[in-house]
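Below sits a lone chain in structure tokens, taken as the form predicted alone.
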Amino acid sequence: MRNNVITFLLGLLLTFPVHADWYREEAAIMGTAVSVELWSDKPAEGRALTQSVLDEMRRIDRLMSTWRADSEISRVNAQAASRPVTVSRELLTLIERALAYSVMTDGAFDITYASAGKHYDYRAGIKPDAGQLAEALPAIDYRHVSLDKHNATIRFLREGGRIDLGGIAKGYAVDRCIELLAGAGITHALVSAGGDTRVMGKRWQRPWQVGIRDPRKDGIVSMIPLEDAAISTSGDYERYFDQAGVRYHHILNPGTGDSAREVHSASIIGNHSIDTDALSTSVFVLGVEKGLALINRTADTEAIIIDNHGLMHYSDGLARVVKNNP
């Protein structure tokens, strides 16, 4: 046993220089907890890169937050129903990616859900009444968002239209930060924004361990080992209120404008956070059967779903792993 420990420690010393260390920072950005952890053998660079990650998160928040009146997306929401609005190529490309997911999921993922979402206030326990929902529903349709890629403009084809990138922007931001670190030569790191996490390399020669939260009580229901991968979880426990025995939360079904309730959480594992973020929202809305069918036909992607009875369901690839490792 002692020899095994010595061999392991020697392996660490050979892999990681003795003057190297882990550097970690966290902050509240994009309406959630953002954290970065990385390994570097250059202390000044390691500390600077953690700050660069937080700065990049803040930059994207300034661009895409619907809570900021001065953001680019707020300008789109204020003006695009009356005229084409010129936007940055970055925002245009992300919206184009979001619309592609709308097509892929038959509208389960739809950034125009915000036409109804604007009537919810989860802190105050306010939801739209029947009249407000009836007025908002006709505007919820991703096909009402018209992009002119040549001129970089966005136009809403229906009055009352509004978009929100909450189901994809954090994943995009995590990917951007991982790319920033990789470009600086970092090979072992974790970047997380709320339910969206992506990792590079390992942590102390072992896979990173990312937990899936129990959606109804404190604790973790599963630990997922990851290397060079992304995981996103959408859950009904992040922004919500309970009223008359019904939970109203921020993941809305675009077809009804009401909270989707077939599952409590959907966790997606893949290569990039932009994809796992959008897919976790989509699967949550689709429910167990249709959600698993979507993941099973999507390459290099797996899912863990906790339904509204607390039962866990796995995509085909993970189901085989679970079966072989009871």
Second form
Amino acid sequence: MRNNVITFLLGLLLTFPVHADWYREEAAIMGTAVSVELWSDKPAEGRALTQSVLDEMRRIDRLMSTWRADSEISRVNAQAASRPVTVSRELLTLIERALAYSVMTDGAFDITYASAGKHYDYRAGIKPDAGQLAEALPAIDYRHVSLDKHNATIRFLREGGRIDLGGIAKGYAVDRCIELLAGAGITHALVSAGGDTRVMGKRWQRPWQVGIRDPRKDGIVSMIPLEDAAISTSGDYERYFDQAGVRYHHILNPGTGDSAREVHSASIIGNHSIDTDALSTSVFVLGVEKGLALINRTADTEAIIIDNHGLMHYSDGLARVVKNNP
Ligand code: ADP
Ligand code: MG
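Output block for the form predicted in complex with adenosine-5'-diphosphate (ADP), input the form predicted alone:
Expanding to the full complex; the earlier chain stays at the top.
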């Protein structure tokens, strides 16, 4: 009997090494809240890895922030209208992915939205006037971004061209961090940057739970259980101002240069954050009907949309789950 108890306790010890614990870090990076949480049985390594995640986020921010005059992307924006600009393979590849999303969404996702986007200041309540918009609109077209993959250069085919990776860079960064953790042998972790979250494994033997916010009041409308998956939410409540009863926010319709207003939030679930990030922005712009059609023809991808009446809409795969578990 006693021996049995000892064997059982020894077994427990071996299953749960004494030092195993969760390690967490949070920081403000990329203009948003970044957080990482991971399970490790080596305290020094667990702590070091949370720092490596934050360092990787900072590295990508230095590369891709349009707020930094010395970032690669700022150099592109300053020079690519007059000559091809040499960029890192990493930036080139990400821009290539962004352009592929433009093709896939028929231009709803378009990094050249920035020609109009640069005239908005959400904190100060400033939007472009009619003249600024008229000048910006002809420059918004992803087909004006020309990549030379062989020489790793980028060129804008039109004056006034400008790009911003705000709709895809955070997702890319989250994927990079998850890969970093997986490469270090971590099997249970969560990395999130603002509205983009990806999880590995579980949390205390259960799926991770990621909340979808109510777009108009404090609180969560839905908790989504996730294992080895990514979720991104785009909402009109993150960066915005209201003027004469109209909401001006940071997701723009590339066709008009005005904020997209058919939905209040779009959440996408998939395997990689780079995809869920680009798709959440895209579906926000496309609206309920076209957005759901896009997601329903995209493999391993689901959507939850809250429209501008507060109604929830689900992609086909989720609608089946919701119907069976009301
Ligand atoms: P968040 O940045 O709050 O996580 P999103 O992932 O939806 O939200 O990204 C919004 C950002 O995407 C904007 O701040 C802007 O940088 C960029 N953006 C806005 N409109 C578009 C668009 N039509 N296509 C591509 N990127 C866009
Ligand atoms: Mg996005």
